[in-house]
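Take a look at this one chain, the form predicted on its own, written out in structure tokens.
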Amino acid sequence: MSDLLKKAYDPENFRDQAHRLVDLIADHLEASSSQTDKIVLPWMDPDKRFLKWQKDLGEDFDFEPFWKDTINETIHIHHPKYLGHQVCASLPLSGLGEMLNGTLNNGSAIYEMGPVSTAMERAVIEWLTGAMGFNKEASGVLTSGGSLGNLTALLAARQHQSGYDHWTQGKTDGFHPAIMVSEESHYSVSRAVQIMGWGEKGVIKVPTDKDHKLDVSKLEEVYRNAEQQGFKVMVLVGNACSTSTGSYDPLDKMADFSEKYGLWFHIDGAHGGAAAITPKYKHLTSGIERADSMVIDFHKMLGISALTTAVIFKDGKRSYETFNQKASYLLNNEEREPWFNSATRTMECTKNMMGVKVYSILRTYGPQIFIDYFTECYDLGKVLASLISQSADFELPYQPESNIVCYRYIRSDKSDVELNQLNADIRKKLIESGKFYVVQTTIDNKTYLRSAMMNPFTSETDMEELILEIRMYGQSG
């Protein structure tokens, strides 16, 4: 065996590397949370950064400078002034779970390859379904992200609702399946429908009301029009909450409609579905336990590192209908595959040890850690909205229900078109300064800045500084 291989696998060498890297990560977390590190995003032109790292690849390796540069040059999600995309400031213990996953490398799609994480995954799912109010027949799996989770659930809906074995027989002439979704639905839902071969016309949009929630008064009309045009509507999708505005659809009323017409009711709860486990915000998800399927991202509002998504089915048996496919060398030839081989229910044939991360947090801190994280972040959304409402030169398009807050800087001497450009310019300057990280969205053809309060340690002072920074750029623009 080569000396290089011996060194790479040497336990003492790994022990030294791991200790040194953990120290660097801990230093980074401390610098971010205390804000001694003033920069959230160390901005560099993409081409310049590529050239830097391309050159670095040919340099002699020095352990600590390499890892320091890696940490320092990337976006700092644990910084209280990170107010950007919906990625949580992950609990540090979750990172240790990632280390264990990467080292043990147990592909957990079949029990023999990941026995412990498989058992932990089921325990996590049973805790989650119980905490959300589902009955004991509910079940589910963990998978790699909300997009894959939505596809997995909709594939099960297709198999169950088609009236024949869609997986085996494929498309049938004259059969035009479709789903109904809010205009505010996440693009992953439409993408899943198109992956299934239903085309753009298979996604039927339902208008939203002034608060950007699905308008239930339009459901009957949209449904009848779709049927008259020859579409077989099989699924109704609700948002809990929408990605762009953080608004919750009226889930209970949508469940009523689904039951009336025999539709599969799916909820995209990737961001806000976990409100159901919190005493303070569970009212937002009234009716969620009536969904036939739903997804929740642990890596958004529950403090777990990406990617970790729960796909839940009200009737656990439905989860086995997603893929009626056999791989003889992997799966037993039984009438129904056992729960412990998740390859029968997910896209992955090799899956990370996702259950370990969630289980370790539950085991160490109990469910209250998830409730506290979610509640703190949603509370911060209310604080930011209040500060914006008190600022005459800012505009809120609606009162936010979640930790997602949309707003824009306004000036009486600017038209809407000019304000759109002004707010886009403000964001660009914020990003390039590195002091704050916010994103933007479009609502009713107007450009808004958008902040997702993903860090429970973001303070009101941080928000006040953000408003001052935006105002400074807005007045000079």
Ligand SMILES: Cc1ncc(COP(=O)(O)O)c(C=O)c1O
The other form holds:
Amino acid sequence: MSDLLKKAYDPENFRDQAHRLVDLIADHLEASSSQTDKIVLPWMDPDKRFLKWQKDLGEDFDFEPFWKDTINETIHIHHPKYLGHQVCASLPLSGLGEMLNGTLNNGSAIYEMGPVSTAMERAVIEWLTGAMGFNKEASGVLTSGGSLGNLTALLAARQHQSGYDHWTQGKTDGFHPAIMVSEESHYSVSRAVQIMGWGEKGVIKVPTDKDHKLDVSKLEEVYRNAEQQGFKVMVLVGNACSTSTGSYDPLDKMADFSEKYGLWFHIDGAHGGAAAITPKYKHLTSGIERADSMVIDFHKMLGISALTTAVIFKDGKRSYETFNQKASYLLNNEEREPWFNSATRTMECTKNMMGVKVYSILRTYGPQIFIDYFTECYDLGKVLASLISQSADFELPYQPESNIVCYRYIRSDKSDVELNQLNADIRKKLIESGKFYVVQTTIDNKTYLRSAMMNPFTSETDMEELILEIRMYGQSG
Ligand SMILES: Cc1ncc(COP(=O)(O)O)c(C=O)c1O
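Could I have the structure of this protein in the form predicted together with this ligand, to go alongside the form predicted on its own above?
What follows is the entire complex, opening with the chain shown before.
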């Protein structure tokens, strides 16, 4: 037996490594949250960074410096001045779930390969559907990410709505299926449609209103035009909420429309669908329980480490249609695959023990932890918006409904085009300084800075400092 293998598998060696690594992670969490570490993203040019790590690969292995550099040199999502993309400041316990996942390595494609995570997965899905107000027929699966989740749900919709066995026969001549979705939808929705082979034309965009929500008054006209052009509209997709501006589509009215025309109603709730479980923000998702399918990312607004996405079906039987030859209404219970073989319902064969991560959080802290995380982050969106609107040299293009806030620095001596450049420059300087991390987006051809408030420990003082920093770059730019 190789000495190297013996050492690598030695439980005492692992115990020592794990303790040392957990200490480093805890030190990092402490330094980030207390801001003794001032840097959110230690900026380095990508090519330079690649060369550094390529060289490092040839060095003698030294446990602690290597892990320390890995932690120090990367982006620090748990830093209160991280105000960027929609990845949660994960609950540390969820990271320990990852460690268990990685060391037990239960593939979980079929029951025997992950019996506990399979059972936990069902328990957490049933908890979630209940908490969101779905009836007891609802169920679903966990999968790796909202993009895969949207594809999984749309495949089930396709099989159910086509009127023939689409999975086996493929797209038939003269059949032009399509979905309708707001022009603000996440690209993963149109990507899913194009993966299904419906082309760009298969994604029919519905205009949005001044609040960036799907304009329901346009639905009828867009639908009729599409049908007249020979499309079979099968699915209507709602945003809960949209990525760019965090706006919630009018889900109840969209559910009415879907019922009227027999459409499958899918909700992309990757970011904000979980509002439905919070007393304070559930009004935003009114009608969500009427969706035929929806996705919710636990790794966005529920504090679980990436990737962990719930794909929910109002009628749980539909989830068997995604990769099945027959529509579920044609199958009796004996013919249908058993619930506990997850691979029959997800793209993934081998998959992570996602259920364990969610279950461990529910089991340790109870559902209130999700409500607190979500609510506090959404509240912070309101605080930032209020500070921005009190600053005369800033523009707030809309009142945020969620924790996604867009804003820009303005100067009367600059045109709109110049302001676009100025704000892009401000962001570049801001992130290169390492002190804050924000992103940018375009709304109505204008460049805005964009912050998703993902860390409940971000304070009003952090936001005031952000405004000062932006102003400093804005005035000198
Ligand atoms: C609304 C929405 N849907 C889907 C996705 C994709 O989710 P994931 O990154 O988990 O694949 C995102 C990601 O930001 C999103 O905002």
